[in-house]
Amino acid sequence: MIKLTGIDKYFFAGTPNEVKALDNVNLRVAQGDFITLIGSNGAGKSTLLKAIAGVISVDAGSIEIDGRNVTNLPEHTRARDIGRIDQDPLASTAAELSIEENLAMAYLRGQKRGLARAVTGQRAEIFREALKNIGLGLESRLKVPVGTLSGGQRQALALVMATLSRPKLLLLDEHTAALDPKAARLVMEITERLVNRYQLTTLMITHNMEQAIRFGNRLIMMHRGRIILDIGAEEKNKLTVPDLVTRFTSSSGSVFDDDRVLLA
């Protein structure tokens, strides 16, 4: 489903502030993946989300989606193929549009949009029987201003919009982070829910370890734009947080910092 080959990307580049974000990714990433990414502040994890979605351009090397090169395509092109959530739960959603108008933006992502209306009635009931799969009870708030909905309720509602045209490609840039626990473990339990039931596969950046070894069946660690571990569905099942610990630093040659990450 996804190549990447001889990634990377420079920030400032030619200044004395240059860094390399990406340092000679390669990834292989199959149909149905679900993949947990974890790494220490600056390892490169949302610089690569970006480069995959045409958020940002790399500097060299080859991206391919389903066995096509869009290496040099614009996001907006990607767009009908990828859905994406960032961690803020204000930026996934439009909070002055309600419910059925945020779904309908995403209804229609990477699709000519004319002057008919954007929520119809059969489009409702597509809206409806979408939200129903959460468990929240918003498909009967449809008219319902996104800006009056919790946190929580919002990044469920940015998850059923971007799985809602049954994307390719699944990206969530920690996606919880900015949730209380309570909420982030019900935002979780949905992901995976829609991951499973549609068989999407997906890219998630997580803060938490035990997240991160948890969910998905496979998990990578970045290091300084550069990918250390990749572990598949067997090893890491049999993973505790302080084995993660110890491969990061036997692989990296450096000690796990992060207390961001370390007390999550």
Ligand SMILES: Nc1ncnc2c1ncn2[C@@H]1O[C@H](COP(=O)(O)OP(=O)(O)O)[C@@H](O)[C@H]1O
The other form holds:
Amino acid sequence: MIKLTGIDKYFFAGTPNEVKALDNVNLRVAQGDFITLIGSNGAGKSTLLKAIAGVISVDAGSIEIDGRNVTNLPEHTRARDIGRIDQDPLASTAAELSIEENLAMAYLRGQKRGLARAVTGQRAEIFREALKNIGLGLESRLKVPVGTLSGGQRQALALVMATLSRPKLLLLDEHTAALDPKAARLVMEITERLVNRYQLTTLMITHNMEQAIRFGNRLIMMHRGRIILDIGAEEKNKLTVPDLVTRFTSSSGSVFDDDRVLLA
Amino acid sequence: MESVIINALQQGLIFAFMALGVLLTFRLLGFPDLTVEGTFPLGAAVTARVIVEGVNPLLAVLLGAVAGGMAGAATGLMHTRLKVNNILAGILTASAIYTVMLRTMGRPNTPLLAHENVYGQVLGWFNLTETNSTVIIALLVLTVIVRLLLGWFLNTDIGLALRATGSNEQMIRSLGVNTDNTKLMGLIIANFLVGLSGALACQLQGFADVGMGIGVLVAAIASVIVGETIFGGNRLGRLLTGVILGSIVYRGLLAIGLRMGLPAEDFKLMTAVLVLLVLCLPNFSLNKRLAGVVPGVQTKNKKPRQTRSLQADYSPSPAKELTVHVQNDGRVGE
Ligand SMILES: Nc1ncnc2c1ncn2[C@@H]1O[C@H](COP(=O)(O)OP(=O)(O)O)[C@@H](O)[C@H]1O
Ligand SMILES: [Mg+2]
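Having gone through the form predicted on its own, I am curious about the other one (the form predicted together with this ligand); can you provide its structure?
Below is the whole assembly, all chains and molecules, this chain first.
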């Protein structure tokens, strides 16, 4: 479904500060896969997701979604197929606009926008239904500006927005990392529910090894711009956090340097 | 007193179009568009030129507004296609407009008193003569129409995408909107309104002058601030109406100042100081709102317009959260 071939990405190319953020990344994602992506700080996880979404361009390689080569397409033309949520709870929703207005924008993901009224009674009904799914009571607060919601509520809303038009691919970049533990658990629970319900193909970055093992059917680990581990469902079911640390050390030849992971 | 009211309403309504344009770019689109200092006199210059050529005044005013829209397009294209910084793009256009105006009029100033004006023309259709109050009524009708049109537009799918471009550009792009286009559209509409404002101003005062744009931007910002502070709320509709009222109040204050014998040449300095004061008063509750008016203005509370209500609205229903929580714990077995 998603096919990445030989992806390279440099930052500050040709300067002394050159960083190779992605180094010959090859990845095939099957329809319905829920992949968790883990790796040390600066491994290139966010860069990989941004490259798939078209937020940044790549320096080599090709990206295909459902057989269509999207490598050179700008972000907004790939948007139809891709829902993406960032770590920053302020990034995936528009604070000044109301809940229903945010949903109205997501409702037309990737479609032509015209001079029709953005929030109609009929659409509001669809939004209310979608919000009921996440059980936060937001369905009764459609006209409230999103800026007045808590971080957890905003990420939950972002999930509804990302899944409202059933994208082919859902990209989650540590979307619970900035939340307090309780809100993070809640948002993860909603994530799992929505991914299962709509059978969404999902790539989720997490810095929490336990989370990476618990969710999804496949686990990928990155280090210095490369994919160094790719663990399938069967093996993943038996995996423990100490296993994962050991395998990281043997594959990368270095110590896992994200202290957040060890604390988790 | 009567003259103060007439002045406030006539000037206030004419400059309300400009204030709405400035609201659209500075506040809703997050684009500090300096083109408008040039667009305002450009609208007047183009209108004056074609009226002298014998074009009917209503069409002339429309052409003035269209010229404004084209100036907005120039800035928008410079910024989106050529990647020129937004402030610089506006400055470049405004500077180029100066030559365009001189070329259009052939001189720095065009008197129009000898020609029929748009107010007399339109009022004539309804068998009304042009007096201070009928002019006000005509302007009021146009303001209401523009206010309603803007309110409608900003609530359509495109209009929402435009507002989202100002609120969270990265997000709306990830939803499939080409934000270059929304910016371009916003700049065209805003500068069309500013051009309209200039065209209507030259029709009322009976001349167009290349210098008539000096200081109008700060005045428009002041009107937006006054409107948002006194009348505006979170709701878009109130904001639009508030800005129109703000323009009237601001012009009223100026008229009162004049009446009290304050020297007119001091007004621009006083307005600038006033705007600066309001923007910089720390920990003043208005401050948070105003931080949104002028992008780039840093205030102590960096998150505008949210800080206060955040506490008030924070808690979802605690009971519901608890339920989900428990289910979650059960499933995960922590
Ligand atoms: N916009 C950017 N400009 C310059 N360097 C960047 C940029 N984004 C990421 N990098 C660099 O690329 C590398 C990978 O970053 P990132 O993908 O954010 O890592 P991760 O998400 O795995 O922690 C890091 O060395 C980071 O400093
Ligand atoms: Mg990252």
